[in-house]
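Take a look at this single chain, the form predicted alone, given in structure tokens.
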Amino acid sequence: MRDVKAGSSEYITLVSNDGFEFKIQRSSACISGMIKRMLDPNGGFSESTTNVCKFSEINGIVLEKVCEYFYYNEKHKDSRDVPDMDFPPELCLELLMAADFLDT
């Protein structure tokens, strides 16, 4: 097991906005700029104890393909030629917003 700061959890919670819960390892949530500043300590937000984020604007569908998201980009960091991620084209735009609001 790795070693985590004070107060904080190897693993975090991401709630969308219809009730699912994704517990996810909080190095991959990092991706996410976002995410990150919410965990951060200095940071002064709840989160950053509670280890649950809530996204009030990301449904749940859409927040398991971030999440799955999150492992593909840590698991292909240091590779070459990584291939695509396939996603649901009725998805694409939702994903692209919740890229962008989550600053992945």
The other form holds:
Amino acid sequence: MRDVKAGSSEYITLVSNDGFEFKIQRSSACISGMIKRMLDPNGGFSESTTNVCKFSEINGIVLEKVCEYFYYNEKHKDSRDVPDMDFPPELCLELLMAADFLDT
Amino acid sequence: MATRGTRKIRPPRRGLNNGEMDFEQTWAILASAFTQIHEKQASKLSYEELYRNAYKIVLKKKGDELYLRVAEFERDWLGSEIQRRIHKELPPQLMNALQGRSSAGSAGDNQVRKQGERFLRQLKLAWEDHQTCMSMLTDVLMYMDRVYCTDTRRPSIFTTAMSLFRDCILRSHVRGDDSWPDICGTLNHVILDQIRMERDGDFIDKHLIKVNVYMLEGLYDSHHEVEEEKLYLTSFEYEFLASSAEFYRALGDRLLKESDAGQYCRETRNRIDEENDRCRSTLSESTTPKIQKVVEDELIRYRMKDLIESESGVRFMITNERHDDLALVFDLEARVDPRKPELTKALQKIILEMGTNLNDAAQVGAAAEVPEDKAKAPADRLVNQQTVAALKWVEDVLELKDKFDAIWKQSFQSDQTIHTAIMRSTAEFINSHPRCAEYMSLFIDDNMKKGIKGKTELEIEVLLDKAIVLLRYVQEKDVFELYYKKHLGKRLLMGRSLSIDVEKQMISRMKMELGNNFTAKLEGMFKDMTLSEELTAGYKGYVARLGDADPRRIDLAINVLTSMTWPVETTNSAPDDARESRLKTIYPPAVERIRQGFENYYKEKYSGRMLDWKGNMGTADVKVTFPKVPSKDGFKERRHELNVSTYAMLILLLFNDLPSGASLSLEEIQARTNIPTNELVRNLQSLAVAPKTRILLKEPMSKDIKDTDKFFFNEGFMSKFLKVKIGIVSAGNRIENDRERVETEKKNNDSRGYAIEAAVVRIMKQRKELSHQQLVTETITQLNSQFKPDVNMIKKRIESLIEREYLERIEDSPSSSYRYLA
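Shown: the form predicted alone; wanted: the form predicted together with its partner chain:
Shown next: the complete complex, the earlier chain at its head.
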């Protein structure tokens, strides 16, 4: 994981298409390859300066689950025999697509 | 993400890919964004939007199209905008200069240099921009790379874009003119040009070049990104090495002509370091070994021979003690070849030459005055001169050896190969001197008698070490032993040795160096000396106990020598005296009584031993009273104590019984003493001819002694000293004259013969049967520590052993072989 530039905040904001905002630890969010690149200061896109990521294709419910997964992943990064995370089956497909989109 | 449960999975309420997507429209968004990125105005762009658009295109199976469009976009951008910017920096003047088509003066040179730097800077800029932009594009197109490129096994868009840079920029020609090299070639030229300037002492912008080199390292010749096809390797490095070789070839030529060898070495060293630095700071580390090899080849490998043999080469350095320079030469040659053949060869040659010079000088010194002085000067002086020459030779050899040892330690890092070479050449020239063994022994003799006087133990230690070191080089150890025995014998008997301790140390060192065998006899000599002291003391006690206390008795100190251990010539005079020496010397009664007394004492102690009295080797203290002569404090009897040889004592005693003024002729003296003629002549010479010790007067006065000469007691003898030592002419150890040498050689050959026979018998006893060739080889190996046996001599000895039926020939063997007969 690339080092975050000094001075950039530790937390970032993810915004869903229906307006929910999730403040989340930068390191956890960067599990997603897409978010990581989006925030990469070397890339110089607008998101890297505002530290706000708007997702016009993902709704609040899915994004919440995504955030949950980020933390779940970060927590169990180095451990084994991890208990499975619970996903409501009705969200499965949308989550899968979001995962593909986010490169998670 | 894993899911669990068996409930029905609902379709997504709102797919990410819902709604129609117009490719052209979406691409237009992307393309304009890309332009902004290239123009460095990306901060307004939303990554999410761009990513989403690219994502959609790929999702709609238009990845192929997107990929091509992006490539197309980049080709356009590079081919027009960037190419234009770079070509602008390549004015014809620069191109001409790089091609060597115009003669650039120093002013032009400077301009070309500036232009070159501008070109490099522009190229660097273009490359850096391209990289940043492409990494941003790759970020945006991540989904395409991940899904489309992986599925269809296409190189990532980044790789493609890098090859585009290669094709559109580096492979492009300025103004479309094919007669000029492409940008890549131009780049090489510019860099090489800059390096040339740096080699000539200019400062250049190393970082600028480094970045460009880095670019070449990041690009590949084709789209297979294999290590060997880096543009750096395929395009630049080869030219760099070639031009460097050319540069250093010229430099080597110039240096050899213009500067001395030391400077050449220093320059070479600097150049090598410089090239190392250059690789690190300007080019690529991977080139370091290659350019090193080029420099080493051009400046060292192909030049070493010329360098070493040049006027200011190794010989000059050695003569002038240029140790640092020698170290440089060593260091340089060690770089190209761990065996250092040129240096070793040169060293050996120089040592041999210097050694041969010493040998010649010694021979000249020894033979110097032979022709003119033959008649006039006594032979003794000539011999002394030769002795001095011999001593000088040894000292010179030592000095030479010290010199090279110092060089070896200081300059050659105590290198083993060089050491062997030095050793070998030293041994070679030492052994090429026919009398080296004799000279060495003489050298030790001289030091034992005079050299160690007033020296500290440490200094003596060093001296002994030196002697041993030299001895190591001598091949004919048996000859050395012979001489050493002879010289040692004289030292011991005449009490000329300054320190018996040092003598013994010497022997023990030889023992360590050459083994027990070698020193057994020498040690025997010391044992004899100790035994003799005991005998003398014992005899004194014996006489005292007999109660025969006669105050006028003569004190006797005796040395009993074992005839086998002591060198024969000290106990036996020259062969033509053999007849005379068989006649028993007549001792006057006073002496004869004591002689008998001791003989009785000795026979009582050891039965079955023969005592043979050697008058020529003894000395005697004689108290002489000279008649009164007038002197400033009135008439006075003068007493002197004369230290003379035993024979001289006998002669003087004859005059005891003679009335004052009477004379004896040589023949009479001989008849009454039976002293061998040559000994007699020598003693009379020192008694009657030597100016300071003229106890006898001779008639007629001349230097030579004739049979008819008459001798008188010199009543007017004058001396300032109470004790007068009357030396026998040429009693000291000195170089042998030719006759003595012939004899020594003969003796030596004899003893070698015995040694060979002994070795042959030893070998055959063990092996029973052996071919001739093998026998000879083994014999040589066995005897090598003592001397180098002559093959012919071995053959003769084998013949003789066969005659005496120690061996027999094996009749029906294909090669000649022998069998041992028990």
